[in-house]
Amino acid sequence: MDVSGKVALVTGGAVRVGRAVALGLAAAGAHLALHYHRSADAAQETVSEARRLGVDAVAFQANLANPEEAWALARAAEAHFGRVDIIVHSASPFVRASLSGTTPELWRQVLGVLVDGFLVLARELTPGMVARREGGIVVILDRGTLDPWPDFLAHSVGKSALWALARNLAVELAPHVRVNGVVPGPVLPPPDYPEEEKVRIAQSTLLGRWGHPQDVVEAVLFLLRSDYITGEVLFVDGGERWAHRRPVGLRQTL
């Protein structure tokens, strides 16, 4: 896929990694349907920056946990641009809660955004992709997708379910729509992150350092452009998931 001139819907595209991906697609020439939930000011700033890159960009507000709002988002994006060729699902509530703190309301909101909202968008937007015989979907995952993360129970379960859904869509929508996932590692610390915690996390990767949001952007663009990859997940984590395999002595010297 040549993303230039295509229309990309990026959920959660107003802040952090979602914003980087949205602007990376705009820089590559894709028109931008930018979804946000509460970050209205950040969304408008991102849209303005995308327009300065020479593409059309519009921000759309929706709570993806509400199926009616997810449906309205899909309809609004298609009404404005005439089509949607790319979906990057980056929206992701990140709420710390173990079993005892996971209320039914929290569970429904987190899984609603991660899974239910994405399902609605896929149902509404992929028929057009199939009819045009070209489409690309990338879901943004994290370490909780494949490893238990009890302190973020709903988030971890939601990411696992999202990846299961994405794999199934890769099978069902083949050969014209390709569906893949990206698992970022430490690429963007929160603004108030303690310096010692940044150092500890850097040492928990094989490369001994943090990555950058642009690393995720490049991975998303690679998967969209690679016409012979579907149903796969690409780790962009500096080897974080294998760092525990280093010899003990080497781990202690880093």
Ligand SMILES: NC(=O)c1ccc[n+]([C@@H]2O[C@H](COP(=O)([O-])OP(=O)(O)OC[C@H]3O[C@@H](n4cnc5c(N)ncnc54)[C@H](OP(=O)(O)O)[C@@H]3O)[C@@H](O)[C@H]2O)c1
Given for the second form:
Amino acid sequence: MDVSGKVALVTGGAVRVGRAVALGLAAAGAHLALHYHRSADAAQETVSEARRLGVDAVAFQANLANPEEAWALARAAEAHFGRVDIIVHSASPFVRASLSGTTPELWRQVLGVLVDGFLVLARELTPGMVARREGGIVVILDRGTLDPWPDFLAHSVGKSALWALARNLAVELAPHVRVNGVVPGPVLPPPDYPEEEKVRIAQSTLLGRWGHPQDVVEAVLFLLRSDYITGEVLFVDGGERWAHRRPVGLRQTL
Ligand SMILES: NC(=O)c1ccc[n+]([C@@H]2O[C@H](COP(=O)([O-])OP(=O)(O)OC[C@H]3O[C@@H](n4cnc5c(N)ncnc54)[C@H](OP(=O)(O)O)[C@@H]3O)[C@@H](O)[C@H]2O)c1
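Given the form predicted alone above, what does the protein look like in the form predicted together with the ligand?
Up next: the whole complex, starting with the chain shown before.
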């Protein structure tokens, strides 16, 4: 896929990693349907920056846990641009709660954004991709996708379900729409993250350091451009998932 001139919908695209992906797509020449939930000012800033890169960009607000708002987002994006060729689903509430703290409301909110909202976007936007015989979807996952992460129960289950959904869509929508996932490792700490935690997490990767949102951008662009890859997941995690296999003397943090 040549990303240039395509229309990309990026969910959660106003801030942080989602913003980097949105601007990476804009820098590659894609027009931008930029979704946000609460970060209205940041969304406008990101849209302005994308326009300075020479593409059309519009911000759309939606709570993706509400299927009607997800549906309206898809309709509004298609109405403005006439088409959507790419979806990057990055929006993701990050809520620490194990079983006892996971209320039905929290569960619905987190899985609503990760799974239900994405399902609605895919249902609404992939028929156009199929008709045009070209489309690319990338879902942004994380370490909870394949491994249990009971401190973030809903998040972990939601990411696993999102990846299951994406794999199913890769099969159903082939050959013209490709669906892949990226599993970032630690690429951007929350703003007030304690220094000692940052060090501990850096050491929990094989490469001994944090990555950068741009590492995720490169992976997303690679998957969109790689016409012979679908139903695949790409880890961009500094080897975090293999760190427990290090020889005992090297396992500083385990
Ligand atoms: N940061 C990392 O190191 C890291 C590591 C692994 C994976 N990831 C993945 O990368 C992606 C972005 O991570 P991040 O750290 O940049 O995220 P973040 O700072 O936690 O931002 C959360 C994003 O989700 C959106 N969102 C939250 N609730 C929503 C709702 N109800 N409806 C629609 N959107 C909603 C937010 O939109 P608004 O701000 O507009 O409200 C925001 O864009 C996520 O999928 C995350 O799992 C990040």
